[in-house]
Amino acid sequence: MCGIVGYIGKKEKKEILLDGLSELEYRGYDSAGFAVIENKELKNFKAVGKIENLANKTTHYLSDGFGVSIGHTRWATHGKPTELNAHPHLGQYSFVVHNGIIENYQELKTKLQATGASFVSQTDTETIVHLFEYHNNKLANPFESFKATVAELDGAYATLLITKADSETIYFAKNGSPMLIGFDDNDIYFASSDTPIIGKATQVYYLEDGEYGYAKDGEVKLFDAKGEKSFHKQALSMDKASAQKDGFRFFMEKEIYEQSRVMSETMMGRVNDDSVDFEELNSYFLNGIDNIKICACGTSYHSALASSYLFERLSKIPCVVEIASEFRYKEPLLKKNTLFITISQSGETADTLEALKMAKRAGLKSLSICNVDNSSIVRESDRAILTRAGIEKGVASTKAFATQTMVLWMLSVYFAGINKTIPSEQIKTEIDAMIHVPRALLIPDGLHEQIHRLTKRYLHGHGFFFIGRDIFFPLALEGALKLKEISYLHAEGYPAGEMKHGPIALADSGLFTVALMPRSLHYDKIKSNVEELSARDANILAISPEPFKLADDFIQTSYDSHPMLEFFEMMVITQLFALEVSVRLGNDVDMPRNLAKSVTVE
């Protein structure tokens, strides 16, 4: 999501910024812009869409000589992709760029408007520049004003600020979103990842959370809560492809490890102490709605299927999940008391889009869950909730599935709060579990190596069963799909209780069973199902917080207090399992054969 670049020095700044922004295109964005101060004069340029649109707008602009400059690619969170909402944002005499989400921006905005500040965008970011100028108008000290501004911000942010009040300085701060500083002689660079400064800087410092400061006269002054601090530069890698992968072997592997951080962004500003809120929705949107129909394909279908348990269990709303490619041809009965939800990572999935158009023609209210703002499905829907997963380059979806499932869980609690279908104490229990999900998604020391070692035993045989009950049945479907997609081995997901109704006929020493055995949900029942398979010589890989004596392999999980915490922890394990089997078989993990990331045909 969103990318930042910055430069202070004598080189031509436009080309440095445009080149840096183009290196961040892989992260995903919907608009871009940059701002420059030279000779105490502010200049800025913005464009919706691709970097080339910004380049075309600046064809005749040159920025020779000393100056400070900042640039940004934006993935919309607050406000649509427009030039007004694109970064950098302007106050009276300052510019700011920002990645992340300012959770208390509405409170700050109201305070600033009362003092006469005029806002022109719908973004949370614009709050930063007005807050800085509010302080500087009183203190007449840009650094102290920036320090006071950062102290008032709640949420995640990486931000750069330039101002005519100190026209030879770039101010910076980092908390929760990545940012680094690059060095080459007297030139100083800023970026949200290595790639924009490779080939320009020779050394780098990676900012830690809570650090802030300024760059001026070829030097950087760094501070944290204890005051000014020293820092150590390190050599910068010169491999751009490797830098994009952040040291991981594959984009899929990187995206599995990103899930903990991304999940925090999905919840940011939405999960509060005692409620779940969506600025995209209001209680009136549910007026007249007494059932839900969800349409999706592939991985998105699995997240939808998991959510159907949650909508009925928590919101007490009947929920039916349809495979979009089949829905269109069954002559479905569509009634106006139905909320029609579509789920798509790309927002361009052809079958899902056509199903949505059918629902719209029938007069149903529509809501989309998507990762790409301004995509076809988002534009076609009455309302849309963005998952904020960031771009996903691995064809086999990981963090998109995780964030879709989280948004749907949040929605089920949001609907429950509006309809008062569960006590407030239970809502708090759900919220407490949500807050712990990023921790459950962290990969403990030794886990990945354990999975790598055991996968050498799973390269032969005649197939896999992934089995689970309740919400773990859709997770079993997703685990099997991941393995199929990248290993090309046959795998099926099954409800554990259905094994005895036919599939158990396949059980023998050549069948591998991946058993999802949560302690918090139906443990004794699934244990009995796994025992039936073990008695027929099936090889068992048990994933559970509870040791299982009959397992041939056992991966112990940590969380057992809430089913969704167990769900997400087991999800990571199945993703890593598929990855490591594929690696052992020598397959292209990121680009599996016959598959495409965005399915735009029927």
Ligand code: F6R
Second form
Amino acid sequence: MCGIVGYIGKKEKKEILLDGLSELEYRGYDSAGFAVIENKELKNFKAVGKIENLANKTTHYLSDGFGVSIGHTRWATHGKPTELNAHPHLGQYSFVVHNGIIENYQELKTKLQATGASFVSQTDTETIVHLFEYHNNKLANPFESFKATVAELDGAYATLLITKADSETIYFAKNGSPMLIGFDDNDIYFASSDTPIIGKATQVYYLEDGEYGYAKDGEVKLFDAKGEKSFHKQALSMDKASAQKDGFRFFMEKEIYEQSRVMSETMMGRVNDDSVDFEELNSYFLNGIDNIKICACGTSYHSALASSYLFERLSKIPCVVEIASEFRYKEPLLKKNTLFITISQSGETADTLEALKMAKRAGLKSLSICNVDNSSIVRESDRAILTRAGIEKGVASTKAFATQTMVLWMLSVYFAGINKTIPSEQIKTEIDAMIHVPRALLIPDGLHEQIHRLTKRYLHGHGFFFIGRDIFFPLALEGALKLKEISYLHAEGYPAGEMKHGPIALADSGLFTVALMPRSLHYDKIKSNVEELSARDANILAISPEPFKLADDFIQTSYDSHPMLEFFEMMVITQLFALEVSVRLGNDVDMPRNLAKSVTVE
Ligand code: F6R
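Return one more block: the form predicted in complex with fructose -6-phosphate (F6R), after the form predicted alone shown previously.
And the full complex, kicking off with our chain again.
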């Protein structure tokens, strides 16, 4: 959610900023901008929409002498996506970029306006630059002024500030939103995640909450509430992990197709012939744990929900799943015999991170399942299992969901093995099924084309219900979320057995039902639920190995004996279905409106 890049040095700054912002663009793409101070001269460019608009606007600008520079790509929180609201925000002689939300901005703004500051944007961010200049006009000391500014900010932020009052310095602060500093000889980089600086910096320092400071003359001075502190840089991989589309039309499409391959990575070294092992865990860590609580948001929440069936069925451990944003404010009762699991693709989701911090404060053991090493959630957790999906660029998550679900299934079998809750033959059956998952994720010849053809009938109507039972209910939720994110059509996921308790009132010829009808789990039950809908004239798209006479459309899957294999095969179909509807509607598949890849605000 929003992206920040900064650079001090002699290299051409526009290219470094635009290049870095492009790496972050999938996180927010309402507007973008950058500012440079070179020879005490301020330059500032902004454009609404994608980074290419900013690049087009700055074709004739070059900055190749020594200078300081900051850039930003925005996902609007306060104020519409306009040029005036785009970052960097200018005071009289300073610029600021910011990710997160300044919660007390209204109060600060009123105070600053009373002293004569004039605001041009509707953003909370602009407050930071005016507050800084207010202090600096009195103190004539940019560092002390920045420190005083940071002390007055409430909320989550990562911010960079440059000023003509000290034109060779970048000031930075981090609290609750990610920020890191990259180093290469005398060049210093800033970014809100490591992709913009990979290939440029050789070492990195990930800032902690409450840290602030400045970079000047090839050096960084770091402070927290206790004063100046030392820090250890770590090596940064030079391997540019930036995903390319590899001939696919969209990142999302590429990511759907690569699920089969990445799933083997997820299992590598963990799934053995007759056991599942995680080097990240041991029985000592799990000692005293007799129940699990999982917190996550969105797609990650859906994978958590699917796993709760598996933890109870296989590991015989009570498992409760909560949406992180709800959990935070419900004053939850937390007991130390609970293992607290967070699931996050990005590792930066503000609500999930805050839920994790609450659990830690209550003394719970924490485990995160995450796709991004060194992310805030990974660093905050006692233990972390990486999903190894590789960078996911499509805003609509696909392979991250698949690998999260896989890790959770593996975890449920790992617990079952440790606690001996199911016979060893059943563990073997689970493992045999796991080994077949990469096959279940392969897209057979003709399937994509079939889905493309049938989607032409699904562009109108008054909405979609995705229905399923058991683990196929969370999959229905996920199928509906995928569709609504990129098609902008209304879709709901529902437990099939629950339709008759209200939603069936919506059934008529304008209602589309996508029915997940696995053969290996409660087939007769879901069949009756779908028949009830069909009797009321709803359009039925049945996804099942078993031909279903009442279906208006039918996608046949394989007769797999294990429900998880059916789960993964149907997951791919729902992903391709959403993709093809979105393409037909002419939407931006990879960067759908109003969304961002990493939600670092509450
Ligand atoms: C949907 C999607 C979101 C995320 C949610 C949590 O396709 O990607 O619903 O799942 O914002 O994000 P993470 O997993 O990064 O914590």
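Given the structure is predicted, the values throughout are model-derived calculations rather than measurements. Under this definition, the rigid core comprises the largest set of C-alpha atoms superposing within 1.5 Å between the forms. Residue numbers count along the first chain shown, from 1.
Peer 1: For residue 535, is the CA shift between these two forms at least 2 Å following rigid-core superposition?
Peer 2: False for residue 535: its C-alpha shift is below 2 Å.
Peer 1: Rigid core superposed, CA of residue 139 - does it shift 2 Å or more between these two forms?
Peer 2: Yes, because once the rigid core is superposed, the C-alpha of residue 139 moves 2 Å or more between these two forms.
Peer 1: So, superposing on the core, is the move of residue 34 at the CA at least 2 angstroms between these two forms?
Peer 2: Yes, the C-alpha position differs by at least 2 Å between these two forms.
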